[in-house]
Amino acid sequence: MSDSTLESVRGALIAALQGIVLVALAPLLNGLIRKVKARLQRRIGPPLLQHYRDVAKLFRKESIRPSPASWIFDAAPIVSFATASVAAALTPAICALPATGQGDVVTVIYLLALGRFFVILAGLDAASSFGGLGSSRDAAVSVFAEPVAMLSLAVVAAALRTTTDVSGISLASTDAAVASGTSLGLLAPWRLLAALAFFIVVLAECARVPFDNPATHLELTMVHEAMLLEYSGPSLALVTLASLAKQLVLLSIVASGFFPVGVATSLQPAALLVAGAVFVAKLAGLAVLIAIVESAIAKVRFLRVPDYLGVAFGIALLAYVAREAF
């Protein structure tokens, strides 16, 4: 067997046992959220593994469909995860190779945006009115962020003049701190910034607030929850599992893909658990940082989106900018 297949091999193997950790991982991300949340409101809230609780009794229930809805309806709780199990495979999350085929941002952003279509068009193909409202919301919110998203990795990639490929970002990043001495350059502010727009697209493209509430479900404000109010059994906890995997994903570009301080560049054992645990920090981190401005910020009305979004896309004009002069 020659190098490049074994290089091909080992690619393969890498994605697919990081897509299958990140998987598993993202209910557990999501419980810490709500969990870090409830106690800064004084509450006790739900233990960290009620995700995993509520998936399994979802799987356990019979799935009952709309009379109205086609195939579309049935097909987008499967294309939704399998996009969002994919995606995860080709985050490098905790170790970055260059040449394993892992990383491109595009591939990773547009393959979460055909999940959100597909989940788009069952909302709509359930003939609910809940549900159309709920897929205008969501599509026009995904017209906004996904550029602003795509720009801030732009400009993280002109400024280390790599490619999209976050593998690729990550060993930069890491090479520039290195050759510079310090991790300071990894603090620099149009870093920062883009990172702060993408956080932003973040908290937008996973229905938090202050774009929406994920624990919510009153009519004249869910956008997400809307989409779903027709499934039920297998079917919801397969989009249940795919929102919190897209989720974990987006949360693992801006560990990884813009401070990807303690990312592996190599497959020893050692590497990898340094790796693994500071990774698990930094989701720690956001998920944290995710509680508090959900716990200080309120809803706002949908009509100011676009307002929010904006802001961000001048961020991340910002932090070219400061690119350019720092």
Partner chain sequence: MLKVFLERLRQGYRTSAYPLEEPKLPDRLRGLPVIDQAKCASGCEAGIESCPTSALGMKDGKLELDLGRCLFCGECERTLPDGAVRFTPDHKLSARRREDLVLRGQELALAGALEGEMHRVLGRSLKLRQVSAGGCNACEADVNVLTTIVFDLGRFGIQIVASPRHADGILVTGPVTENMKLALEKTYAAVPSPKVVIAVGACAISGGPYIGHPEVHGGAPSVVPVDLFIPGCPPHPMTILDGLLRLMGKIERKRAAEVVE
The other form holds:
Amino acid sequence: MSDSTLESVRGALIAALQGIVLVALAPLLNGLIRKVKARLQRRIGPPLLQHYRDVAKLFRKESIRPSPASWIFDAAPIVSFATASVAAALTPAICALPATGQGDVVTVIYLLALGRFFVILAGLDAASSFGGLGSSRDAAVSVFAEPVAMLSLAVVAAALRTTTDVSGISLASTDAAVASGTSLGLLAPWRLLAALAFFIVVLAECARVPFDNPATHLELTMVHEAMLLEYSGPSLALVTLASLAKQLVLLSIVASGFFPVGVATSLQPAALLVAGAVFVAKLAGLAVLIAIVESAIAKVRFLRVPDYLGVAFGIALLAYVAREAF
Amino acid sequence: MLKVFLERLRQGYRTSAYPLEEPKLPDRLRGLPVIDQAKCASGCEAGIESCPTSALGMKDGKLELDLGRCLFCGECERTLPDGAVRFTPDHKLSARRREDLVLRGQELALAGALEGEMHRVLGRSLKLRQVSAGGCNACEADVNVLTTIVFDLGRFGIQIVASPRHADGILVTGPVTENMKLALEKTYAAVPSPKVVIAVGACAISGGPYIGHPEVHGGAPSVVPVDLFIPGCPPHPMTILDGLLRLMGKIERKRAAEVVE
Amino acid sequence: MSPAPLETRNAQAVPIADVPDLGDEEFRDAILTAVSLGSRVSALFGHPAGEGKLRLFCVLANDELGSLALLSRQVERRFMSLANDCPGVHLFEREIFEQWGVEPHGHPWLKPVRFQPPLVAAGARASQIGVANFFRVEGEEVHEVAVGPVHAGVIEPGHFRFQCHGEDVFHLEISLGYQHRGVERALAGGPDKRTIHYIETLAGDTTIGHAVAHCETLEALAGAEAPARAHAIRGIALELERLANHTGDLGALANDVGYLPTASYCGRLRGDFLNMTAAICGSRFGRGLVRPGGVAFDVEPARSAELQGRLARAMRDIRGATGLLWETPSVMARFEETGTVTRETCEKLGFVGVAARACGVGRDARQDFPLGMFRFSQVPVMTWHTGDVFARAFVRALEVESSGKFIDGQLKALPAGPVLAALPERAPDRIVATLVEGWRGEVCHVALTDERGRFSRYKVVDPSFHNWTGLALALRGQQISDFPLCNKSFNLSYCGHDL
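For comparison with the form predicted on its own, please write out the form predicted in complex with its partner chain.
Expanding to the full complex; the earlier chain stays at the top.
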């Protein structure tokens, strides 16, 4: 076998391993967000590992299908979990070397979109008015969020100049990319603005305050959870894991794509471990940031969501101008 | 945002350390009643008659008090011979079986954990859907308060959920009015197995003040199988919390609370 | 010249024979004239008068003069509805139809109220709950959203049917009755050993409000008065109930917009106020405290001092917690101009309590019809003019302040003496109407006694009975996702309506 093939196989294995590890870590990340929010309210809050217990329990429960449901209802949890897992494998996290096939964020974003598409359909499939309400709202959020995400990613990718091939946007961590991300490059205005715009998109896509309240019990105000009201048992477990994984994938793009400091530049185990530690630290920081933001502001009226995302688009545009001008 | 953090520092309140610490309860709280059979050798009829829900009775020469019907109003304490029935501030009142709630002077058999398969599945993560079937809002309010920072139900892995399909059980309050019977049945059917039913308050256990009304069905047991009974009118939030923790096996079946995990 | 309505005062027992029995036109004219002169209908209900006839009693309340007026008329199968000219009676007339089968002819919205069996014949069937002719809007993109009876977390059941266009609500119809337990039917023939427990649990979070109204009624019928110390303790308990519920509401409003700081602080503070009530009588909701002739528990000096300390700390904390709300723009953006009810609507439909005061209508039974301690200690009436969610929240915050001051004043100056007095026999053949300002609004109890002094009829009007229509109207033109917020800003009692 030639060296490059060996390299590819090794890369693929690492990507697959990353996918598994990230999906396994996703519940812990959300557990951390909940814990920090609880502490900010001076309460103890659910244990960090509670999501694991909840998911484990769901796998042992009965799955009830509402009568009007079709194959879409059964397929959606599997599709959303599968796409989220593959996205987790491909997302830039500890490294994004070409050998691993990672770094193509367009693929990642649209894999997640595919999963979301099926869940939106499933929300309509159960023929309940809440599901329909949630689906239409979620679709509306995605329409406004997508341009912001793409623009801010394009700004960063162009800055990294990692590809002359205009058909793809890659945040592959070549030496040049990492070099641009060290020292002062890390605090360049264009980078911060682009990251802020993308962070707002993350809040919207992961159903966090101010766009949605993940802890709400009010069906009429739900966006994301409304589509899941009819799921139970293992299906609910899969679709819950999928949204937790999606949250981690998006945050890893912020952590390692926008701020590629500490990312591994080779496939050496030592380098990967160090990069892993840095990555976990960045994620934890982002989790705390989300918890602080959620604890300080209120959820906006749904009709104002496009306004907020419009502001995010403006910030992304500013980032582009800042990059081009300086 | 600065104000938010300053306010938080000022408010500084901690979650209660229950069950590692005994809770601070009001001194006049009417908790577990204690029967002294000796004081009732004669002349208890007036006291028995005074109970609004007929929770008191005489069986085989012994005074009986049905906690499931008891409103904890203290009327019997006033009308019975001194000391025959005494309400103590003990908040531990929950039981697994309806018959365990009838006191004859013996120790109350407190609720034990779910058995076998149920415990393995639900012992560390319990999601409940609350159904108010005619409740007066007092039991509902005291269930709601369990999610606030003083009691913080979330730290035990217990959560109140919006959809019965996401739930592991239902928490019933109210005497189950005729107009809510169907809704209760449908909600119970929508919960995936394995599932539990918890009846909170005198109304949910037996109908409470509304026992005998044709408009109600005399509590949850007449409609769904009940796994945990929590008496009171309304039960103190600590009583409800104690019952839920015992069901999950986080407190052993002893009088003194011993935390299992 | 037709006899004028009988003028009386709050909690004053008068002979039933003195209540004028008017004819069809006279009854109508008397009510419409009184309403146009500033009165409102506090109660309108039926009572069997023998020989297949029903006697309708009406209690008119004049806030300005602080007086009540009683009048009645006899009907058989139907009568001319007043709802078109006096919208405030619409729900009372529907209730009369449901309870007695007597039709208010010309009523624009004759639908079931509680889906209860009629009070006429024992064992008569009720209509099936939830099956009603719901108002529908037809159109290309109009859709209907039905919520409840089991809905939104830990709350009582009710059915809400929205006619929506996208996120906009054209019309909301509220259908209740799920909590009906047969309280009014059971109260007749009393008082017996269960009566006080019905009163305390008919609206479980307004235990003190209803218990005080009931005991004032019994004391009026017995021609006696509770001791001054008991009145003070009743006042303290009533205001503590107000404090606890308003605090809970402010926290819940913050929670519904996802603003966690105030939500969590208020959650704890509400518990603190409830625990103060429990320190007095052992029950967080005040069960067992208010009894005919006074109160069952005393507040001795040591307890009073401790309560004052706890109260002071809690008042400081609630001020801080609610202050955050007004200073957070994202919260105010959700509260202001949401769920607005105009002053005109409020006066036409006769809303009471916080909902009315938030529209600028300064209606408060503690000031207009004072009983007990409120005859000597005034509590200022708080109003705001915008009628939106913010107004209802702000009025609550203001009332929290004034209630805190009232309780502190009472604790520092409790009158000496006993707390419970024995009551003489109740007078026969009397009617008495009692108004008490519960924390939601005006609680109205009307009792009629028979020849032995037992209740031949006991009518309970919870403030929610007047205000549920307000919620339905407040949602018109609003976003459907604002419904929980509007609902919480009214926070009406389902079981108080359903009895």
